[in-house]
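Listed next as C-alpha cells is one chain, alone, in the form predicted on its own.
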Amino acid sequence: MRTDKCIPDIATALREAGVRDGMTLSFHHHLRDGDFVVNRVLDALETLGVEGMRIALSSVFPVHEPLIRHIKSGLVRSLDTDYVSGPVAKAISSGILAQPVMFRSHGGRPRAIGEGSLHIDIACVAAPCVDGLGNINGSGGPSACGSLGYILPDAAHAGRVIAITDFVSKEPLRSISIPHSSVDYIVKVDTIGDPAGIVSGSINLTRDPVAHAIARNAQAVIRASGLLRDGFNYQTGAGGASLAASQYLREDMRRMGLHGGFLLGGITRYMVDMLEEKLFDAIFDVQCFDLHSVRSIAENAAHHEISADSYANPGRKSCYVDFLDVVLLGASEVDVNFNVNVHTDSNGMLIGGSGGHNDAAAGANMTIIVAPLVRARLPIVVERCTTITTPGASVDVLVTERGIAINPARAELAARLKEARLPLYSIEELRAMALNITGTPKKLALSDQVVGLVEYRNGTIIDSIYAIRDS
C-alpha cells in the first residue's frame, strides 16, 4: 500500500497514473489567467509522446494559449469546457479543432461527470495547499485562490487524481476542500501560478455612466418586483453594470433596514463587503474573483466553499441556484424571444460561454439581463441570437440604459413594474430603438463547419457554433 504519495515531477506522476493515448484529463480554472498548471501538464504529456487527448478544462483563459500548439501537433484532440476566451477562442472560431468543442454550463459539467457522459481518467488539481496525507485546500500557500468548487466533482469521480502544488504544509490541514482519500499523487513544483491573475478581467466598479444607468434601472426593477425583502438571496455577475447594481442594492438594503439570506456564485469584494456589514447571513462560494474574497473565505466562518455540484447541478434533488430570488446576468445579444447569447459576439466570434448563466437563470425567481442597447456600433437586441446560451423561457427582464423590456409571459411582474412607473417598452420597441442608432447590420456570414456544441444544463444540445468564414 502506498503511504508516500509524493512524486518527483509531473511526467512521472502521469506515467504512474497510467496515462495513454485518447484519455480525458481534467483541470480547473480557479487561478483564471494566472494558471500555470495546464501548460505544464501539456508539456509533460508532450515529453511522454501521447496524443489524441481530450482536455476537460472548466474554463480557458488567454494564459492557456499553448493549447493551440498542442492541438496542431495532435496531442490534444478535443476540448470540453464551460467558457473560452483569448487566443484559444479565436483559434476555435477559425476551425482549428477537427471535433467541435463541447460547451457545458457550470451545473451541466458536474452532472455530466457524475452520470459518466464526461468520464475523467486523470484529474490534475492546481492545489494551493496540500498536507503530507494529500488533503487539499485553496486557502493556504503563496498561490491561494480560495474556493476550489469547480474541481471538487472531478476529484470525486476521476480514475486518478494528481495534486500539483507549490506548498506542502508540515501540519495536517484544518480546512479541507479535497480529502486525501481522493488523491493519488502529489507533485511539488516551484509555482502553480500567479494569484494576481485571479483578478484578470473587468472585476472593478465601473465609472461608465451607461453602466450606472443600467444598474439604476436594474435595482429599480428589483425594488418594484416585491422580491426585495428579509431573507433575499442574490447572485450577480462580475461585469461593470452588475457590480454597480450590487452597490445600489446595498444602499437600498441599508435604507429599508433589510437583512438578506445568502450571496451566491463567483464572489467579489463587493459581496464580501455586504457580508461583513451583516446585510447578508452567508456567502456560498464556488469561485473567488479577487484576492479580497480569497482572504475572506479563509477567515470568515460565514463565507462557505461549495462545489459546482451543489451550486447548480440540475440532477440533484436541489442546488443553490434553485433558492435564488434574483440573479443579474450579462449578454452579448438578446433576441426578440428573450433568448440570450454569451458564447459569441454579433460577428460570430467565440468570446466566452455559459459558465453559470443558464443555471442561475433557470433557478432564480427573477432573472434580469443587464446590457447596453448598443455595443461597438451593433444592436444588442437582435431578431435571433447568433448562438443561444440561455433560453428565453428562463429570462424575465432585459434592462438597458434606455429602457426595460419584460418577458410577455411575466404578466404579474409587468403589472408591478408598470405601477412603479418604470420606463417599460416591448422588446421589439427596444430593438427598433437600437436600429435607429446603428442602422441595419450586415447579415452574418459563417462557414458550415461546426466548431462548438452548446449543451444546456440538462444535457440537451440547444445550439451549434460555426466557424468564422475567411474574408
Contents of the next structure:
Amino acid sequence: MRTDKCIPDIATALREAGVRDGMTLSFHHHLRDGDFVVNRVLDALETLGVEGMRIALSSVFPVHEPLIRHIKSGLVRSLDTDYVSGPVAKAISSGILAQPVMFRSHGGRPRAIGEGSLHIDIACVAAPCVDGLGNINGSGGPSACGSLGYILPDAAHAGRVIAITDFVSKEPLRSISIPHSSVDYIVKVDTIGDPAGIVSGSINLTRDPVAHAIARNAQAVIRASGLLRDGFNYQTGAGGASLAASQYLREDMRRMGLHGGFLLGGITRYMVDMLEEKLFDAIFDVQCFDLHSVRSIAENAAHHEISADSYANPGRKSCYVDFLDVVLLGASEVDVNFNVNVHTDSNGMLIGGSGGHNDAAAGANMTIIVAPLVRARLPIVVERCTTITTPGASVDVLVTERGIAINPARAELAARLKEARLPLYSIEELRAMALNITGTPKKLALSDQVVGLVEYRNGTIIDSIYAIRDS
Amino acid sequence: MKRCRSMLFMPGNNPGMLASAQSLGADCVIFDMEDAVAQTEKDAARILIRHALTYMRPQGVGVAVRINALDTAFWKEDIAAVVRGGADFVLAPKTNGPDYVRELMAGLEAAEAEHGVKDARIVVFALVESALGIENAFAIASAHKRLGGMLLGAEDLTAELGARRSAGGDEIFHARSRILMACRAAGIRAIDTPFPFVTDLEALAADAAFAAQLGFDGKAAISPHHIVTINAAFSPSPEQINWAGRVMAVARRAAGEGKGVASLDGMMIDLPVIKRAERILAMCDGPVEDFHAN
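Would you mind giving the form predicted in complex with its partner chain, to go alongside the form predicted on its own above?
Complete assembly follows, chain above in first position.
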C-alpha cells in the first residue's frame, strides 16, 4: 500500500501545510481529558517559531493546561470553542487573553465553519485509526474513542487536514468517518492519548437521592406531557439527574410497551442498553462517553456516527435536534425569564459552555432543565443569569427536587401537568422557596474586561462574559 | 387516615440531608437523634433538628424525631427540642412495656407544659425492638391514648435473639405478626421494619409486598433509594382502586334501598368487604396533611 501522505513528525507536517503567523488551527475533543494531540501540536508550533495563532478547539479540558503557557508566550492569540473547563477556564476568567474567547454552540460551530466566519487553515485530527490512504475512523486502535462527529465539518472545510494517529491499519478501513480525499498528511506518533482520560471505563448512575428526586420529577413531566408515545425521540446529558432520569424513562417505556425512535447526542452505556433492549430504533452519536458506547458504535448497525453539522447546524434544511421530542439539560443558573446559564458559575467563573445546550433546546419539542433548587448554598433560580447561554424562549420546564415551573408561554403543557397533579409553582415561587433557605446572596461584582462572547447557534452574539475581579 | 406508607430515617446531624428531606418522596421522615448520631454529637444533632423543624420544615411530609432511649441522659432534652420545634411524631426507641410508654408520655406532657404547648398534637410511635417488647406488644399498643403506632425494629431484635437477618425475613415473621396483631387490636398504625440489604432492590420489593400483604400500614427505610419501591408496595393498584370504588357504589345503593347486603361480581358485599374497600380508598389519599386523625 502507498503511504505517500505519511510525514515523520508533526512539525514537518505543519510546515508542509504552510503554517504561518496568525493562522487558525482547529482541533476536536473526542479524546476528552486524555488528549495529547493539542499539546503536541502546540509544542511543534513553538519549535517552528510561529505566533498569534487562533486555536479552534471544540472543547477545552484540564489536560490542555499548557495552552496557558502558549498564550503567555504569544504563540496563541485567541480561542474559539464551545466549552472550557479546568485551568484554562480559570485563566480566561482572570483575563489572560487580550481578545475575548468566541464561545459557540456545537451546532453554531459547523455553521460558522460552513459559512466561512470560522475559516480553518489547518485541521488537526486526533485519529485513532488511519489506513495508508488516509481514511480515518474512531473505532479502531489503542486510543479508540468512537464517534468523531465534531471534527467532520473541520475536515470537510479546512485548507489542510493533518491526521495525527497512533495506529495505522495495514488493511484499508471498512468503516470510514473521514475519507482520504479530505486528508493531506498522516503523522504517526507513539500515542495520541491516555485511554484512561479518553473515555470513562463506565459512567455510573448517581446515588445522590436529590438527583434521583429531580429525575423522578422530570420523568413525571415527560409522562404527563403527552409526548411519550411510539416514535419518541430523546436526548439527555451524562450529568447525575439527567442520566438517572433516563433510567426512569426506560422503566416507563417497558411498562407502557412503547417503542422509541432515536436517542441523540453524547452517548453512554445507558443509552446503548436501551437500544440493545430494542426500546429505540437508533442512536445518532456525536460523541461516546464510555467504553460501552465505543464498542457499540463499532458493532451495532443501529448505532450511527453523525457529524456536528447534521446534529445541530441551524443553517441546514434540518438537523437531528429538530426532531427531538424531549431533551433534558442542566443549568448552573436559571433566571425568572427561563434563560439558562451553563457558561459561568454564580461567581462569574467560567465552568463550561453551551456545547449542544442551546441547539437541543431550540430544536426539541419540550426542553426540560433539571437542577437542584439550591446548590452549594446558592439558589439556582436567579433574577438574571450571570451569563445567558440559552434564551428562555426555548426553555419549557424547570424541574427541581422541590417543584416544577413551566414557562408561562406553554399554557397547554401547564394544563396537562396540572391535570397530572404534579407539584407546579411559578418560577418566582421557586425562587422565593430557594431564597427562604439561602437568604438573598450579595450581588456579584465583575470587572469591565470582556473575556468571552457568547454566540447563539444562529450567529447572534447574545451575551458577554466578564473577567472576575481579584478578591 | 392519611398515608404513612414510607418512613425514612435520616441522620439528625447532617444538615444537607435534613434540608433535602421533603424532596425524597417519603410520606414521613424520621430525624434521628439516636443510633445515627455519635455520643459526642448528641447536642449538635438536637440543635440542628430543632432549627430544621423551625426554619426549614419539610412541606407536605410528616416529620418524626427519634429521641434517645429513656435509659440515657439525653431523652428529656430531646423531647424538649421536639416540643419546641413542633414535630408530628416522637419515635420512642427500645420500648419494652407499658410503663416505658407512660414514663415517656409524662415527660412529653411535662415538656409541653413547660413550653406552653397546649394542643398535644405530637403523636408518639413506639419502636419495639426487643424480645420483651414483642411479648408486651398489646400492652404497649394500648398503654396510652397518644400512642399512634408501633414500628418493628428487627435489627436489635434479631441480634438479641441470635437470629441472622435474611432477605426472606423468616426469622422475623412471628415478631411482625405480633406487632401487627397488637396494633390492630389497639386501633393504631403498624409500621414494618426497614429492609437491611440496602442495594438489593428486588428483594426489597418482595419484602415490602409481603409486609403490605400481611396488613402493615407502611414500612420504615434506612435508604432514600428504598422509598419508591416501598410507596409502590403500599399503594393500591388501579385494579384494586377500581374494585373498591365499585364496592362502595354497590354498598351505597344497597343502603339507599334499605338492604343489609348486596353482591358484586358474585361476591357478597358485607361489612368486612366494605371496610377493606374503604381502606384501599384511604390509601389513595394525597400525602400527609394531618397525621393526627387516626
